[in-house]
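The form predicted alone is given below as one chain in structure tokens.
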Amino acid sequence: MSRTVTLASAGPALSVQDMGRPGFLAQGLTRGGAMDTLALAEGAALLGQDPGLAAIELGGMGGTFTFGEDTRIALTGAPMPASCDGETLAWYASHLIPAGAKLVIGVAQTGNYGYLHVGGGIDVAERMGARATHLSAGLGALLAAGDELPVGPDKGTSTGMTLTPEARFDGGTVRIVASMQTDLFDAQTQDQFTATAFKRDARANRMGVRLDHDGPAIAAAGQLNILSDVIVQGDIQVTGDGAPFVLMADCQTTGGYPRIATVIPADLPRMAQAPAGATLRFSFVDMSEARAIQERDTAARAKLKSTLRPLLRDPSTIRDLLSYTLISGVVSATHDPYQ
């Protein structure tokens, strides 16, 4: 018996992720970490543990998992069908998976990134202060069938809780702030950008998301003469063919395409989870409003635990229903309790 999770099968884009590595931008390394950090916070709340613990990010689809010991799990992010030894499991809930039982997670029904959290977190060795896989930096690798990952000590015991996630899996409006290069785009082009209904292109990964749109290409003045400088997650670059790219967790640290704006951190989960073909619009907010939004987002994450409620299960789907004590405290009116 050991605290491990073993992958009997794995989708093409599974990786260990946490909140990433801040502080290495000057050395050419972006923060990386989970594409949907809100999902990490939600999983931590469901298990009553630190949101900094690592989980398995399920890019587009899951896999088949077994555990060396009875293990608490939580499922968050893009909803995916899940079952344990054939019994359906609710998404956005915590569960106890018996040792040796087979946990099967399927394809995302909407959104892009689901998360499998375990009580105690995935306990692979830290590198540069984090456990997050950062493929473009050569830190870690995608998970594959046969991998066995260590699970950390679990201080919690409760399961059977659920919460209602923030809606973010079908695109929508993303809030942005002006960047250092926004003024390279004239007022008419900025208005065109915010008036356009973009479609999330299928060409997207952990480094960036391409956006398609109808109408004239978007272009900046002197676009071909811009020198490369620092870029960060959330920056929206406009390439030579007029298509915007939103830079994501594993983006590069410098670039020479002009940036029309930057997505505020609170809306990056919505950006990450927008599925291919989803409609996305952009709305400018000023810096003071962006700070206020970010403060509200931070406060909401801190209060996630207070939003938990018991998971109500449908008795018709409980395979071992008769093993539960459904009625207790029943006494006989004719029975003498002293005999």
Contents of the next structure:
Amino acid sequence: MSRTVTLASAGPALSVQDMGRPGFLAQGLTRGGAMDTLALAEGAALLGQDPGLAAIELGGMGGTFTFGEDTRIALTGAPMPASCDGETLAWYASHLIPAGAKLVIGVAQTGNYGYLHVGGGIDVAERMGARATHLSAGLGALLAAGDELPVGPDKGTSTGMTLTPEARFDGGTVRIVASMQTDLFDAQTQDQFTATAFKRDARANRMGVRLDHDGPAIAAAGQLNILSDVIVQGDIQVTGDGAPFVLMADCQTTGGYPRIATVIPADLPRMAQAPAGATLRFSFVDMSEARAIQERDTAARAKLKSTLRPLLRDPSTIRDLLSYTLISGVVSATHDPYQ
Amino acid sequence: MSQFPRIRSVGMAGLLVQFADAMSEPANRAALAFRAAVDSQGWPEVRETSTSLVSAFVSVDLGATPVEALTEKLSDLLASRDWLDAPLPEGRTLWRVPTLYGTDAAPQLAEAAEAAGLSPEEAVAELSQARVRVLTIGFAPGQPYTGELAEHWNIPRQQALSKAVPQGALVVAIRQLIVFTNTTPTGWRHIGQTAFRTFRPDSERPFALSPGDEMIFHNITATELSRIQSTDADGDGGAQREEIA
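Other form of same protein, the form predicted together with the partner chain, not the form predicted alone:
Time for the whole complex; same chain goes first.
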């Protein structure tokens, strides 16, 4: 047997992701990596391993997976129904999947991106220093049925742990800071922007999320002739049609449409996970407040492991309850004792 | 007093040093030289650096580093010399890239020519002889922004994005030419088609071009482009290269 995960079926947007590929901004390649890096950190905490290891990002829905050896897994990010050989598995928990057993992950109940982590990490070859698939750059490809991925050696043994995730799967208020082009938008336009309840458009991918709204288009002066300049993840770009577009993990490194503000890194997971149709609002924070938020976020990620607790199983959710020896010595009336 | 160079924060991802608010040759050289100078400082909080047309970006986690401290360091470095006088980088290459102008392969030539006040034939004659410089690499991996074309090519981007133009497309707006790395939606007009690959991820040199390189997009026929497309092995798309500095 080998340490592998095999995909018997795959949803339309499965990819290998890690913390991304820094160091190539000057050559036009953004960092990329998981859309929800908090979910990567949570998975690493559940398995007691490095958050830099790669996982499978499940966009919108999961798939069917089998493992060449007994393998520890953790499930994080957008909650999806999951089962192992028909037995329901808790989301936001770690589990041991026996070799050959069938792990089935369904459609996201809310949010967008679920994550399947394995003990030892997905061990595909690094390209330019990372394992992250970067579709818009042409690095890697979406996963498909029939793919077999190597799994790294696993030093850990513990499973059956859970944690309570930070709520972020239903839109809400996203905090932003002013950026280098904010003052191209007059005060009235900035007020309009922060007063508007946007709906996340169904058109969204790893490059960016389009937002719809009622009312007048959002516009900067002379916006079709602004000099192309650096773009970073979280920048909120306003294209010619007046609809904001939030640039995400696989965005470009430069662009000429003006950006009204930038989502702070701590709120990027909320932005990534807002499902189609969810309401999103934007709220400016100043730089010192943003820094305090970021410091709290970094500290919270560092202590995720201390928030773990054993997974208590609710008997009503165990489909094969009768196969468990709940009280020893009881003989079933229908069971043939001589079989 | 000039408002440039100026330092702006870019979200919480770092600081941007802008040398002008419009494209200019000296400001482009200043950005390249200033970035190299920041790199040579070896400041521990700097994650990486890059340049755009007339600005240098210094990537720093502003959630961990106070913006004031880095601003002061950058201001001191800015004051140390006149960056607009900086020379171009050394080790530059001239690329001659075979390009099919117009036809169904590049359907917006006529529209772009009209915006520039030219006939399509005049536009091809000018563009295929223009020698442009790689001003910056960006948007997509290895993708060059080149310029500057004559003033009448200062045509705006389209209001609506084109759904997709193919890899190797030559597009024009605001006195600049771009060769696209990958199939992409764009507001720029598609006027030519090349077989040049700007990004070759599995090659030892994944990025073909560097800022400061020069390019000529000379005119070829559809037959020649097909021949190049069917025989090109290295991604150069039939381009000839020549060391110029």
